[in-house]
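Next up: just one chain, as structure tokens, the form predicted alone.
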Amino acid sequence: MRQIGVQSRNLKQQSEPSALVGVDSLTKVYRTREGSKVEALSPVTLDVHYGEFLSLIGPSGCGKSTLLRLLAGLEEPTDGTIRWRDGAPSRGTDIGFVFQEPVLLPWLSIHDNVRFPLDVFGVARAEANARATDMLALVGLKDFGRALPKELSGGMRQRASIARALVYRPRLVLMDEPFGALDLLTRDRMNDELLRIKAETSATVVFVTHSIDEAVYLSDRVAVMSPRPGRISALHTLDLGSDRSEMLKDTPDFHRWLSLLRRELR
């Protein structure tokens, strides 16, 4: 059997020139109400490359979402550093975050929900409206701008959430199991939509998922995390090319990657 083209990395090395973000020896320890300590992340070292799609997989409670929140600046690390190659980010405009639930404002239209971050950042109303309209077209919702969130399906609301995260053109998009609550068919369609949006925007994406199939289908690289305290136990570059479609899932290479990652997660 031909060996899969796995590219191993020395996790102690310095950030590569292609890295947008370098994470060095990052740890996170929480204190419970009783005063005891819970170590969520043991030292994590990882580069996020410009324009890549990087997935984080691992067992529940291994720190995947914690790592995303640290990258977003929503929490402070206990130790270690996060270094941006082009200087410190603005937490508002350089980082977009897509949660598992869309978290749309129910009293605003879909268009106004997408435009909302631009209003917060003081973008002129004409430009903000134009950019929101463009993003709704990009995610396939150009005819639903006047609708309220409750009038859309779960998949459509998540598309709106992705549009809102991208509307201010962030350098890094963080996605925390954004399709986990969707049915399988809708999830497959959303995966294809995400690949299309990624190709059109050249965004850099870090994506948390429990689905190995989803990680292999979407990703340029996959980082495997160990049980808590989480660490990067393996990091793989997938040799599946950039032209992804449902036919990929029937290929031997796709199934070899599934088998490899399942073994590592065990």
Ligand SMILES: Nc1ncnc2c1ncn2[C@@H]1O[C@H](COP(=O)(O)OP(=O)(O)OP(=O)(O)O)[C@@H](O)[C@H]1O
The other form holds:
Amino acid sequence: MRQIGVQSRNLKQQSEPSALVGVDSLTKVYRTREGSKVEALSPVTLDVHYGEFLSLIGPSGCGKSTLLRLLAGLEEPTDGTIRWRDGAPSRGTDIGFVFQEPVLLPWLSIHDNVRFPLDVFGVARAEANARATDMLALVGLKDFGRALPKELSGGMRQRASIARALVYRPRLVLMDEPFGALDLLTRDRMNDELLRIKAETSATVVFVTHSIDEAVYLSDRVAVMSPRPGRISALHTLDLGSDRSEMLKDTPDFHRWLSLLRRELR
Ligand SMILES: Nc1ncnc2c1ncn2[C@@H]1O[C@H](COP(=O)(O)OP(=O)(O)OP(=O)(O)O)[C@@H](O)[C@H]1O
Ligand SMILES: [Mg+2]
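Beyond the form predicted alone, can we have the form predicted together with the named molecule?
Every component of the complex follows; first up is the chain already shown.
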């Protein structure tokens, strides 16, 4: 029987050489409008490795979105540091962010939505068009470039959002429950699409989800967060190999990880 549950606790340590970005004793205290303080993250220390698929799971309100926003530079930490191995990222081009709901400009075609970040950062029009076209093909929307967002299904809109987040070939892709609003079948399909896209682009992904199944199916590693103020209570390297297909979900190893993570979240 293969050993599972090998876990390295969240030790305070310097970033490993394989870390694309290292988060060191990061805390976040929000001030509410009434002036009270909400401690969202208690010190979080975590490395994100090059090319990995890392999932964050934890109870609602434990600070998962906060951690993603800190990584994206959309919020400032109250304390602690974020160290990028290859130097500080450019917010617009090195980090792709996919939100729970697809955020597309309703008046632009799907193609123009995907091209939009390239326009903003001044990529020449011919190259921008070619890259948007390639990216749409990659997410299976080759024939829908001229459609408006409202003409697509929820899953197709979310694929367009993923295409837009990846069009700059960002070093890091942050995804905050990107498939939470989709029905289960569509979600399963999107999971497989995402694995394929990740393999083709070699992106590094940090993925927030409420679904333990999804986390186990997709991830190389899973970080479990405690209730607010969130900290990393366990960090697991999944020994499920790189061949992730539906069949994996019927294996004892897959189910052992599900029950272990479920226990840890309780
Ligand atoms: N802008 C803000 N101002 C004040 N408090 C905030 C703000 N954003 C988040 N919080 C608080 O910080 C805590 C963590 O929020 P966060 O959105 O990071 O949780 P989460 O783990 O993503 O939850 P969920 O799974 O429900 O999305 C919550 O208690 C929330 O109320
Ligand atoms: Mg959230």
